[in-house]
Every structure is written in structure tokens, then in C-alpha cells.
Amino acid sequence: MTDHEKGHPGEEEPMPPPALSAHHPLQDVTHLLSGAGTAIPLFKVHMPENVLEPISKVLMSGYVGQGPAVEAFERALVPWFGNENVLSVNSGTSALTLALRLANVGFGDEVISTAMTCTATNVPILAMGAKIVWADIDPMTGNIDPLDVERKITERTKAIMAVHWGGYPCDLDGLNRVGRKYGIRIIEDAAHAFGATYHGRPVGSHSDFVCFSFQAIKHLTTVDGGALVCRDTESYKRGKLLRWYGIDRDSERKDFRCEEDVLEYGYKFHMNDVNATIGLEQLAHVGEVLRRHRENATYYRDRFQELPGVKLLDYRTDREGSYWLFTIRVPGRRTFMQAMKNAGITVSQVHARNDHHTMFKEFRRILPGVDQFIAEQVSIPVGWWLTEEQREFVADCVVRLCQ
């Protein structure tokens, strides 16, 4: 072969792209999955194949930011929340932060919250410069206790943060009664509770602010994302500005790239059309996802009703949970968890009590309800992915270990 045929003198032939190694992140992700991909998982991402075509169109459209798909997704969420004031955002944590800002929580204020949740619930309170006051929980639901909330109120209390543990709605009547009595905003962290109802109305239609998560393993995922639902229109309009730096994107501008005067600083919390497109496709399936979770939960409740070694959480007929988690209380939890792992079933406490983390150490106080709950609580697989055989196997293992 001549130098001309090889290319320029001294030029090496191009190397073929390297093959993916066994350790390449695109080659094997099973170690990142719930149960490492071998056990019956506690969580699984729901992603229908029909998202591929619309996602491809959006990616190739030349516009992937917040646009028409975001607006369509927000409109499609309205019936699920029973409220038209829906703001999509880039994460559930952003929704919580925005809710605190809209509640005018600032430096030195107090927010009454629950320690029985993901740290994502309470970190935004610190980010606002506020102080956390822990209220106790009902140890038979995992949810914040309105009576203890009222005992913790001071003149510095600016908001109350309530979490629907596992998707089972809190006592919203009790919380909103306290909120109205003292003029304090109620913020619901409904990350677990998409599709849940309270007194026949969707979670999202009861309190001042309700925050949802569309993170990877939620009932409805947009890969990442969330929504903030506002009770009043003024908060909605302000939130719409604050989620994009405080800029009014709906106003007419002389230069489409240059904003007019910005009155109040905001954040980059908005959703984009890629995530929203996934969300629109997921909405066609989420009803079936919820049905499967609830059906599996009903099966477990029937199987475990008379089981002496298991305490079922309370469940009232005036509300319908979404059962993102199926949590039980098991006195010998450590032994139980190891035995379930040995059987190839992934179980977990899912969230540790927040008040024992060093970052929250200045707010510690005695919480007997949390003590009881955290000593025994564990969640077993309940999701849409379970086959009838897997569900029966999980229940059989629980019965064998706890009878």
C-alpha cells in the first residue's frame, strides 16, 4: 500500500471505537437496581415502549426546553389533582422549595415537620434559613399527628409540612383545621401519594400547597420531575414566575431573548418538553399502575390480617392510599429482613428518621411515636411489576416468618 493509499504521510489509520467494557455504565446496571436485578424488587421503573416515538420527535424538533409539551402535561394533570393551579417543575424537591418560598418562609422562621420521611422533605427548610420543629407521628400510619402539631406552634411558626407515608393520606381535616386556626400554611409532601384520595377528592385539592414527585421509581415518572399544586391563584401566578428566575415568560417583549424588569428573584425549577412528553405518555398507563399496587396491597392485608407477628398499619375507609409502599411493623425486623433477603425478596425501611442526622442535630427532641414506628417498620414489594406467583411467594414468606 502506498503512502497515498494510507492517507497523509505519517498519518495513522483511525482506530475503531472501543468496545464497552464489562464495567462500562451502559453495559451493566443490574448492581444499581432494587435487588441488584436478581431478587424480587422493591422498586422498578415503569417506562412503556410507546414513549420512544414522541421522545424522538421532541429531541429532533430543535426545541427541548419548557414549551408546548409542558403546557399539555400540566393540563392533563388537572383531573388527577382536582385543581387547575398546576406548576410542573424539575423535581419534587424543587416543588417543596417553591412551596416554602410561596409560604414566605424565611430566615429564623419555624416550620413544623415530620422526621419520618426522605431527607428531601426537610433539607429545603434548611435552605430557606428556617428552623425545623419536629412533630410526632401516629405510629400506626407513619403520618404526622395534628394534635402534636398544634402543641408545637409558636409565634414563629410559618408553615406545617405533612408527608403521606407510603401514599396513605394524612389527617388533612385535622391539619387544615390547625392551619386555619393559627393562619399557618399547610404544605403536603405527596411524593408517595399520586392518585390517592381523601374524602372522595384527589390529594392535591385540600391544602395550600401540595408537592408531587415524578422521580424514577414513582407511580408516574418523567425520569425526574415534579409538580406544585397551589390552592389560590395568586400563589400559582407568583410560583409560575419564581420557577423560572422570576421572569414573566408570558409577557410580550421587544426582544424575545431579553426580559423586562424582574421584580423578585427566582430559580431554575421549570420542567422541559422531554420530561413532559414522557409524562404525557405515562398518564395513559398510571391508572393501571395504581390499580395493580392497590390490588396487591389488598391481597397482603387479607393474608396478614390474623398474623400474630405482623402489625398492619391502620387504614380508614374515608381515604384511599396509592400504596407506593406496603409497610408493615415486625417486632423482630432485623431477623425478618435477613430472611427475606435470603429468600430473594428485596425489603427495606426505605427512609431513616431524619431527626438523627447530624445536619438536623440542633432540632432534636423526644418523639415516642417515631421511636415506635422506626423500631419495627419495613416495606415489602407491592408494585405493578409483581406477578401473581411472586406476590403469593412474598406473602407465603411473610406468613412463614411471622406466624
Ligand SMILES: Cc1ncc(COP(=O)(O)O)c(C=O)c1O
Second form
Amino acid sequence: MTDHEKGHPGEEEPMPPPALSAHHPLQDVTHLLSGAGTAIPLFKVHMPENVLEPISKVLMSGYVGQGPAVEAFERALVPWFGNENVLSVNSGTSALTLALRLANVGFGDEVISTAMTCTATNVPILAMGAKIVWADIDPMTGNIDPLDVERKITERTKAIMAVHWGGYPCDLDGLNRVGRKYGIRIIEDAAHAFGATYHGRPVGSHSDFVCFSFQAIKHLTTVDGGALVCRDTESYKRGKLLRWYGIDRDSERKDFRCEEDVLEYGYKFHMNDVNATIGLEQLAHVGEVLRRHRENATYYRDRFQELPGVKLLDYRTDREGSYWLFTIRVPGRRTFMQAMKNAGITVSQVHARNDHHTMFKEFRRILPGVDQFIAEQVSIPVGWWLTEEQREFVADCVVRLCQ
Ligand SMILES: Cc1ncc(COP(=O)(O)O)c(C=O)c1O
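I've shown you the form predicted on its own. Could you give me the structure of the form predicted together with the named molecule?
Below, the chain from earlier opens the complete complex, with every other chain and molecule after it.
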């Protein structure tokens, strides 16, 4: 090409717009979805169209950090948790880490925890330099057993970590009784349990620390995000500092981030106004999302009650789960999972037992409840996205395979 053809000598050639290559982030993501766009999914992102207007306002406002939307989101969460002391954070894992820190868990301490969960529950315990002591679970709920927790207490126990499997609340009375008796803090990992209730009060209002996740596929998503709810105001105030390096964002500073003495180290765990704006819009829908999960679960429980090849989990009337998962126990799980897959239905064990991971090998012990649960547990689609026909189809397949 001559200079003439290119334009005037010395004139910059305009850059062509970048082509959408196969590696562009906007490429088709169907294959990454639960169900890969063909099978009935086990999870689905709930993203209402009405996030678009407020989100573009925030993005173009010139301020996208922790600001008024974060403040508003935290206030809007208060009735859902039945607790004023809400700290939004950038993930459920951050909430768990912050809770352990606020419970003063440190090097060499012991934390009693459950193996039946996402690794995100237990990795932060290792990150504190603490030791994990596994307590067994109730094989008919997947939740930690307070009686076994009490048996595992030593003078080094600093905290008890409980997970509400699939969103079905643990025996919080039993756990808090043990916590009070020995002066040990209870941390609830309520990542699955947004909107669940126990004795008619929301999960969030029962223990020292309750951690939520607003990750992509939870009932309420902020894309990524989470919340820590603290029982006492002292922990809340300290948590507010530690979620942002230990610096007090509320104090008057003459020169941006300077001047304040930082008393103890913290983290970069705060939420920002972009995620919080999504959260605020989601809150208008989450009641309906929960209603749909619960309605589908009630339908399955009715359909599977008398089914010989399925063990339904235990459901008590003093608590209401959020049914993030609908887990059943199926003795011939492998064949069952393959048959469901062949029928175009996504099913999964969702979480592997944590105690068998190499990173936790030094803490291994005998856990008969986990053994029983892990051998048979499998979750079937229960979420808001199911049509009545799909729900009936899922139930029909389970009945056909398990009678
Ligand atoms: C039981 C449990 N705890 C903690 C987490 C971590 O939450 P996040 O992904 O928001 O860090 C998850 C994530 O899905 C989870 O399922």
C-alpha cells in the first residue's frame, strides 16, 4: 500500500474496532450454564431486567465504590435478617473470614465444623492458622449435630461453624445452648439459607455471626457479594473497620485516606455501589423467588412421600427452609443420576465431603453420619425457573426410577 492510499503521510490511521473473536468475553456462554441450554438446569441466575436502568446510572455517575447504594442495601437487608447489624461484603467467603477474625480465631485454635459443605466454609479456618475438628452430621438433614459438637469441645475450641445444608436450618437452639455453656461463639454459614426461618424468626437473628452469600446462583445475587450479620454491636463496629483494611471510612479526614492511625489490620472485603444496586433491585423479587422454590419443594415432598426408593430428608415444623437445594437420598444413586441425565434433567451432589480433601488430611476422623449422607445424597432442580410441566416431568422421572 502506498502512502497515498493510506492517507496523508504522517496521518494516524484510525484504529479499526476490535473484532469479536472467539475469545471475546461476549461469546456464547450456553455451554457454561447448568443444563448447557438443553437439560433442565439445577441452577439459574435470577437477573430482573429492572437492574439495567439503575446500574447504568451508577456506572456513569463517576462513583462506583462503597457509597450510598451499599448503605441503602444494608438497611434494606435488616428486615430479612431480623438484625440491625448488617455488614455487606464482596463475597460469602469474605463474610466467613471476617466472622472467624471477629471471633478471635487465631493460630493453633480449634474450630468445630462440618465436612458436608462447600470448601468455602472451611478454607478460611485454615487461612486463620486454626485447626478443624470435624463434628458429625445428622444423615437425615445434612446438618451438623449439636450433640457431637459438644463431644468435640476442648479448651482450645474457639468457634463452632454450622452450615444450613440446602437452606434447611440447623438445630440452632442446640448449637446456641452448647455455645453458651462453654462460652464459644457460633458462626452460621447461611450461604444457602437466605429467607429461611427458625422458630418463626429469620436466619440471621439467632447466633453470634451469620454469613450470607450473594454469589451468582443464590436466591439473591449481586453477581458476587455477601453479608455478615453480627449479634453484638461491638463486633459489628469492629467488623466495619476490618472489612476495609482497619480504616474508619466514617471519620472526618482532612486528607483523603491519611491521618488516621490504623489499630489492627483488616481486609479489602467491602461491597461496592454497583453490586449493591443489583442487590437492591433483587430484593424486590426475592420474596417471589423463595415462594417458587418452596412451592416446588412442597410438590416434591407430596409426590415422593410414599416412594420406596427415595428417602426424603427430615423437615420439622419449627423451621422453614429456603430450598436452595432439594436433596433426596437415593440408595442406587449412580444409576439414578445417569437416568436423570438421560432424561434431560440436571442433578448433582453439589458439594463433596470436605474432610477427604488432601488440604484437610491432618484433621480426618470417623464420621458415620457423613458416610451415610454422602453415599446417597443428590439434589434435583427445585428453583424458580421450573415451569409446572417441568416440575411434573422431574417428579414423574423420580417416581418411575425409584418405585
Ligand atoms: C455453603 C457455602 N458457604 C460459602 C460459600 C461461599 O460463598 P461465596 O461464593 O459468595 O464466597 C458458598 C458458595 O457458594 C457455599 O455454598
